[in-house]
Structure formats: structure tokens, C-alpha cells
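Just one chain is shown here, as C-alpha cells, and it is the form predicted alone.
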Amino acid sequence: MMSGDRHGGSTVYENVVAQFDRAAETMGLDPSIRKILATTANEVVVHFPVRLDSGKIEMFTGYRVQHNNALGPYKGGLRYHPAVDIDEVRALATWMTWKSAIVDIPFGGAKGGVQCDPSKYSQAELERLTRRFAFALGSNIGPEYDIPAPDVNTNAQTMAWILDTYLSMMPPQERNRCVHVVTGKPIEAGGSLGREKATGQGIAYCIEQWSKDRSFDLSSATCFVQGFGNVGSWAARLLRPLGVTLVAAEDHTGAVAHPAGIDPDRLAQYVRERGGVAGFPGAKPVDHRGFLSTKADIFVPAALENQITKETAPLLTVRLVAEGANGPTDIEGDRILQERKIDLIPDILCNSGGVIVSYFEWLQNKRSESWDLEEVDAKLRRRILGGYDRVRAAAEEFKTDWRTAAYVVALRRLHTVYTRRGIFP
């Protein structure tokens, strides 16, 4: 079973804190600007009650955390998960304003959420529950200030109660206006296409790239993926075209491993009907440490944060850790990693192809267009691939580690951004 995010001895916030100061570091930061982004901008914690199907009221606690909008306006994802609070929602802004600014796109960083256990409310609970969270958020979100979008828990279905909930607090003739308030929408609803898969996407061409650096073949490689969810699944789904065999799987039901293949497909499906990995039939369960210790040449961690930790990394045996969660390792698990010669593709560079499929999406809105898929992929691989192109490049400039060279990069445009703006008054 996957470890919760403080398993590792250090809380996410000072995962991120530690990072973003050590790149600073690097860098040689301006103190000034250093200041400034290492504070969140706002932080919204709302309280509501929500009526259940059976007629009694819960009150719930909801955050939204504008760490940075140098760039853009505030963008990230909402979650549902029982660990929810806001030394979490305070590390995950933070990575979102770093993600857009390596991807070079104009948005700064925002996390949000809501503590509970959505598996234990029903359709319509979830659906009050998620209006009465937007209602309750008000003005602290909009097209043009702060965008929220789908993380754990939540889906496309989450943003259109989103979206008809805040359309509804709008004057009727500025309500088609405003369908950009979120993204990850339903494709009728203003969504865009490739969105559901963009993240493991993103982490496919992230690793197409990486073997031609290292003129590894893909054809005859092995991985394995941490939580089947959304960007694990996809991420499997979307290498096996490259030649990448699935060898193994984890989430919070189980761990199951074949090393002959697992059919990411087959698995995918398997999962939406009976909520996790666990008992799929043609794989054998093993444990969480015969899991991490897989041989294989790619590992994709695609769960929660702080799985590889000084416990867990001794324990991998491959070529390249493929990061789509965010913060899925901490300091310690950093060190190990490198020490071990393992390639890294951190979070911040690697998991972005949503935040850049949003970003699209959201233009497409704003523009009252649609685009081809196509169009959708072409445009990500170039993004992404320019963000990589970049950390690369600083992580020989500075002879660092690719995090910290993940960054710099991030650091150098908000750096330059500040500079050229100055600071108000």
C-alpha cells in the first residue's frame, strides 16, 4: 500500500521550501524577489454545511491558495482527499506557479481542495457539496483571476457543477463570457479534447525525449506505475505505442506485477470497474517493497507525494524515474537518486501537460474555437519539449541536478518578470 505525504519525516511545504531554496541558491536569487516568492500570495479556507441524502447537515472545510500571479492569472487544480489541508494546498500552488513558468505559459499558480473521503458520499452529496465550495469561494475564483481545474478525486464532472454554479452568480448577459472559469471540463461543456489524457501525455513525450538523449531503445523497455488513476493509467496507455512494456502496478487497493506485460489497457478498465488494481487477473500481487523494488528501466510514480524517501529509493532498480504526481519524492529520496546515478524527471517539468492543455483550453474558450486533437497534441509536444529543452540546458549551465535546473528555470522568468515590472508602489 502507498505511504500518506508525511511518511518521508518532512511535510510536502518543506519538500518545496527546501527545493526553491536551494535553486535560489544556485542561481544566486535576488534576495527581494526571493522574498517574495517564497510567500503565498492568498489564503482562502472557507467553511460550509452541506445537506446529506439523509437529511442531516456536515460542514466541510475548503481551501483555495493563490501562491503567484507575476505571469498570469492565478490556475490549479481542486481535490477531494481526507489528507487535505493547507500545508499541502500551500506546496501544490507553489509547484503550479514553477510548472507554468518552465512550460512558458501565462499563468501563475493556485491549489485548492476540499477535506473528505469522496467515497463516502453519493453522487448527489458530491454534487452539493461542490456547488456549495464554489459558492462559498466566490470571487476568489474567475476567468481572468483564478482558474481551478480537476486533481485527486475530481473529474470533468466536478468542473461543470463548477461552472453552472458560478455562471449562475453571474449577470445572464455576462454568463458565455466567463465559461472559462475552470478547465477540465466535459467536452459539450466547453472542454477541450486530449485534456482527460494530457498529463500522461506529457510524461510520454517527456520520456520519448529522455531516450534520445541517452540513445536508450524504448522499444524493448520495461516500467512500472504507482496509482492507476487518471495519469498513471494514461501514462502506461501512452508508452506502450513507444514499445514500453507495463511490468507492475500500485494504488491505494494493492500492488499486482507480471513480468511478461501487463495489458495497461485491460488494467485501465478493469480499474474503472472495480476502483483499484487489486485481484486483476493474469498478474500476481506483491507487497509495496516487492513493488519499489521492480526491476525495470522506468519507474513512474503517479500517486500521492513522498513515496521515495530514504525507506523506498534504496529499494529502485531502474534507469529513470518519470515523476507524474507532484512532490512524490522527498529530500532524502533526492539525495539517494542521485547518489545512485538514477535520471530524474521532476514533477514540475514532467506532469505538466495538463496545466498546458488548460491553458489551451481556456484560449479555445476565450476564443470561442474548438481545436482538432491533433492540433491539441502538436502544440503540447512543442510546449513541453521546450520546457525540457530548457531545464537541460540549465542543468549543464549550473552542473546541477535536473529539480534544481527545473527550477531555475521557473526562478529566472519570474526574476526577469519582477525586474522589468518592479515592485508596487
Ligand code: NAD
The other form holds:
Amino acid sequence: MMSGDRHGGSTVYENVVAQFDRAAETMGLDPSIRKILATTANEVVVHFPVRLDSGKIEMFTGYRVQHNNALGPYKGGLRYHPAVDIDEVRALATWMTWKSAIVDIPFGGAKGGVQCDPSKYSQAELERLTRRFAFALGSNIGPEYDIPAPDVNTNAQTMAWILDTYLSMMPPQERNRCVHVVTGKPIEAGGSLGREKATGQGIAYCIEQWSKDRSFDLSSATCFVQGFGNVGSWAARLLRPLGVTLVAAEDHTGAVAHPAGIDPDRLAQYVRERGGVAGFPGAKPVDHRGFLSTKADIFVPAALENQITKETAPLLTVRLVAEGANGPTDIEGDRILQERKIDLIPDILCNSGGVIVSYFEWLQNKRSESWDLEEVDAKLRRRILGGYDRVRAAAEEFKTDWRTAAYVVALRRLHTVYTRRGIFP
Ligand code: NAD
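The form predicted alone done, now the form predicted in complex with the ligand:
Okay, now the whole complex, with that chain kicking things off.
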């Protein structure tokens, strides 16, 4: 789904604006602060050439939008996808600001990406594309200024190329103090234990807490997951030890279902080997509507935006939607979930595990430390559940839905910072 497409609903950035307005009204946000936060700070668009394996040159367009840095350096992922455009990147950058504010980490919000279909390029072409993109961004990123991380169709390898390119542009004596220019790096190149699974781990911690709040027994629960990449596959794998059975999964190759249960570790292995969930033995193919109508307790959307809409929200029969993706629910979708009394753990809280452990990686790099996995997981759990508690309290205080409550938590924090610091000059 192209993000700018209206599909009868709203664009992704329109969703952000509507969510923001609703929260600002609910809490009575100061109009001056509202003006500041409704606007992105910087928007960088670069056009750059890449030599393909054939010897031909192709031009690409890359983006980096920096929404706000009142709480700390700009922070957010880089996405490679045909639907990447300024509207989508603006929305994703804005969500990053709220996310860091909710879980109380000293980062601002940014996002970026390249408009391309990475499946059409060889590894060598992707490496050249990534390095040229990093070169084109130049000093618009930096370890104390703006710190990219992986997102859709990018991974630890992509980050290693950016790191190497960025360091190569530095004077030799400066290089080793700039390793924190990206997070989500390979462990050997300054990455953190637990970063790869961090977003899925955070989702599992949130769902566990939700089950306690609702006195809902997870040990016989079922879930289905849309997107079986980093976030979706790790969420399914980490929910399993809590007793949650995966009964269906969908990705860009199709959807598969098996009411008795799909082994998420085997499915992840299959996706690594075959590139998608389609054809997974031991599960039956289902169409998109059939997938969304899956009988289960929990739905984890972990693919792209605008998946739960006026058309699809009525199909869901679950008790909980735990948003792994950014912006999977549009405004109408939200309204229908509320009407149908389906609980929601909103993206800006639910998928914040990634940025939390990115923060830990950044800290470890700055201090030349490496933390063990138990330490990373324990700190992640404390941080994300701290955010969860604040959102629950705001939902009770304002008698509002959880998405609006999550915004209220973020906006309050930013409001306090602006009030204390004042506006220059
Ligand atoms: P990924 O590239 O690893 O996986 C994306 C998945 O989505 C793939 O399984 C792909 O097949 C699937 N997909 C693509 N188009 C689809 C379609 N039309 N229908 C169904 N499935 C489709 O990306 P990821 O890092 O797992 O990111 C997934 C979502 O989570 C994105 O919204 C991203 O912004 C968000 N997110 C990621 C992180 C992170 O740490 N990687 C953190 C927070 C939020």
C-alpha cells in the first residue's frame, strides 16, 4: 500500500496530525507548544547516483526528516521501500519523538529512507547505494546529532556500511569516538546484545503486562502476526515461551494459517531460506481477508502502515491489537476498534523496545562498555513498562483511549522541557 495512497482513508501523515490534535485537545496543550510540535525541524532530500552491476547509473532519492530534538539527538530508522516518500518519512519521524518521550530516553525523533525496491538489487548494488546515501547525508547525521538505525528492509549489515562510510569521512584520530553514529550494528562492529530482538521483546513485555492487568491467561492464548521480518518474527518467537500459540502469519508473499499452531522458530528459519512465509509446510494458505478474520486472542501487525482501516477493522475478532509496526491503524480503524471494545497497545509504546535498546547500544559505545544480555533485557523491561504505567495512568486520568493517552504522556514531557528552557531568543 503506497503510504501516500488514500485507499479511501487518510495518508500516514494525516493520521499523525489527527492523533496529535486529538491528544492536544484532550489535555489542553499550550497553543505555542502545539505549533512547535506540529512542525518538523529539518527535512533533507538527496538525489544521488549509484553504479549498477551492469555498469549503468541509476539515480535514487533519499530522505532524512528530523522532527524534534528538544529531548536529545535526533533518532530513528532508515527504510528502503518503494512507498518511501516525504509524507511517510515525516510521519515516522514524528512518531519517533513521541516514542522516546514516553519511555523517557534522551532522544528526539527522526526517520529516513530511500525510495527503492531492494529485492531488485544485488548485495553489491545495495552496498553502493547505502554508502552513497550515507555520503550524500554527510554531516546531516552524527553520533551526537542524528543517529540512524534499521527499519523495513534494512538491517545490521546496512548499519555497518553506513558506519564504515561515515568513519571514512572523518579524520583518522576522530574515528573511534564516532562508532555510535548508528545503532543496530552487528555485535562485532559495536552492536548491543539484544538489539536485534529488542522490538519483539518489548512487544512481549507489553502483552505480558496487559494480560496481568486484564487477568487474562496467556498460557492458552493464540496470536497472529502480520509481517514476519525482524519485528513480527521476534514477537511471535518471544510470545511462545509465555504460552502464546502462533496460528497465522502474513508477509509480502502471502498468508498461512494453522489453528493448531505454527512453530515460529521453524517459520523464521523457512523465511530466511525462502524469502517469505508462502508455502510453509504444515500450514495452509489463506487470503488476506481470511487472515485478518483469524480466530485468535491477539493480533500483532508488524508490517506497514494503514492496515487496520474502515474496511478491515470489522474483520478482527481479537481481544488485543499490539502494534509492532508504526502506524498500522488509521483514524477510522482506531474508531472501530474502540467501538468494538478491542484493546490496543499503541505503536509509540508497544514497539519502543527498538529505540530503547538503540539507546543502550549508544551508551555502551560512548562508554566503551559491553553489557550482557540479561542486563539489556532487564533494563529494557523496566523502561518499557515504565512507559506502559504512565500511559495506563494517563488513560485513567483523562478517561481516554490508549493511543491518545500515550500522546498525552509524550506531549506533557515535551511541554515541560519547552516551558523550562523557553524559546530562543
Ligand atoms: P522487516 O523489513 O524486517 O520486515 C517487514 C515485514 O513486512 C516483512 O515480513 C515483509 O514481507 C512484510 N510486508 C511487507 N509488505 C507487506 C504487505 N503488503 N503485507 C504483509 N506483509 C508485508 O521490517 P521490520 O524492521 O520488522 O519493521 C516492521 C515494522 O515495524 C515497520 O512498521 C517498522 O517501522 C516497525 N518498527 C521496526 C523496528 C525495528 O527495530 N526494526 C522498531 C520499531 C518499529
